[in-house]
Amino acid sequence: MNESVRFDRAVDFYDQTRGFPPGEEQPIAALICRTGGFNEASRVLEIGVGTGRIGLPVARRVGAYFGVDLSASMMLRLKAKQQGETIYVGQADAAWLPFPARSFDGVVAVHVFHLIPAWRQVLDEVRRVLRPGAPLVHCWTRDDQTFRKLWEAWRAVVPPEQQADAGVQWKRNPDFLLDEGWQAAGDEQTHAYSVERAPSELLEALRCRVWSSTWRLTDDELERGAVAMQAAIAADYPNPDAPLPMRYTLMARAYLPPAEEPPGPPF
């Protein structure tokens, strides 16, 4: 896969399936601002701003918030939810940011690098638009593996190449920036929250192609995975419609770009 994953098809269900539980938006926004050292004077950019689940609450805490996304329809949903927040959005590829160098006091990236094959080029662009000493705040999520057996059944029958992330592999989230020479600026910050979901809901979400990892599957591949998961549900859950608590932890960490290499000797 050479193109970044676009979320136009998810507009109508994105907030219901990716949004945070009620009341969690503000502590998460506070976590991101604390991690990045943002304040009411900060000028911040988010790559992959989407419907504003991160951008709208964070925008209330900073001077100006900018966002780019490939999907114009996702950002139209953001604008429909906007209630006076100072947030400016535009359709753009994060690998070619339409901003001058050294424009921002911080860049925010939440659940996005696994969707972008050209993620190294995105990092170059982020580095370009950051002011000296300004951080990239990278966020990802961990869960408590409540449905681990169900996912194992799914992965056992879905072709491995169809399971691979388009960009950075999800399991590399804690380390890939360090591997690219970025420097951690402080420790990981975390915020835990819980949701309830029934096994049958997970199966239905997969069959309806709610998750972007299902969008490139053929109908046959999707159905094989669904049948395998359905069998695992029947084996382990007497009441598949009963919701179970799932605990998530949002991880956030600030990173500074690699130091610029000094010019070589003249020849």
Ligand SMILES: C[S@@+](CC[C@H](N)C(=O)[O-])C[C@H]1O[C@@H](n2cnc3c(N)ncnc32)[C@H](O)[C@@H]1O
Second form
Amino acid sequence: MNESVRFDRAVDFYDQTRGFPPGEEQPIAALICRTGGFNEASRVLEIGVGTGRIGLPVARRVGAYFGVDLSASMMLRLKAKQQGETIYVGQADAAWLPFPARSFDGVVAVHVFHLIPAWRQVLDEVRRVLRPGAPLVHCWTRDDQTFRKLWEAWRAVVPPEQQADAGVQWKRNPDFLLDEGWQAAGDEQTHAYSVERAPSELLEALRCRVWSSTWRLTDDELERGAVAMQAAIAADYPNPDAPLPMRYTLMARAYLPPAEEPPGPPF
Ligand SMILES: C[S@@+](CC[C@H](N)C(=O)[O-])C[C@H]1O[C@@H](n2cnc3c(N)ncnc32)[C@H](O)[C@@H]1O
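Structure of the form predicted together with the named molecule, please, following the form predicted on its own?
Complete assembly follows, chain above in first position.
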């Protein structure tokens, strides 16, 4: 896996399957701005801006919002939803940002580092385009493990190498920036919200390859995982179509880049 996972194939179902429940977008945008110290004068860049799930509401709160993504079709969807927000998007790889050094008062990254094998190069680029003292705001989501046993059934039969993320492993989200020498600027900030999902919906979403982790599986691998999950559903859920409450928590934390290496002694 040397290539980033681009989301062209998700355009028609991304917002429906990843969108926030009504009323949650604005508090999440406020959380991101608070975490990054952004205000109505800030110039902010999002890497992997997608359909603007984060970008459009945050753009309403800052001076100018810029987004890059490998997927032109995801950004076309963003443009179709734009309603006067000051947001500029362009097709680019986050590992080769088309901006001069020190261009931004903040960079936002939400659910993207796990998709990019060259994520260390992305961090170098983020560091380059941040003005001195400006943060990277990194966000990821935790769920309450309502369907933990179903996922265990899936993981037991899907080849482990096919379960690995292309970039940063998802479970390293809270730590990898610290491990790379970035400094936390404040604690993790959180916003919790609830959704309802039936076990049968989860199975259907898997079979439809809604999650990017299923895109590289062969049809056989996918079906083996789905059958294992179906058996786990049959064992634990007498009414698999009944929605269950799930709690998600969006995590946000600001980080400052590692200090520049001091120049070596003159020869
Ligand atoms: C899971 S989506 C997240 C979109 C948005 N940040 C959000 O939270 O809704 C990840 C996006 O990153 C894009 N992406 C993946 N690798 C990328 C890269 N190397 N450079 C820029 N965008 C990339 C994908 O095409 C996709 O649109």
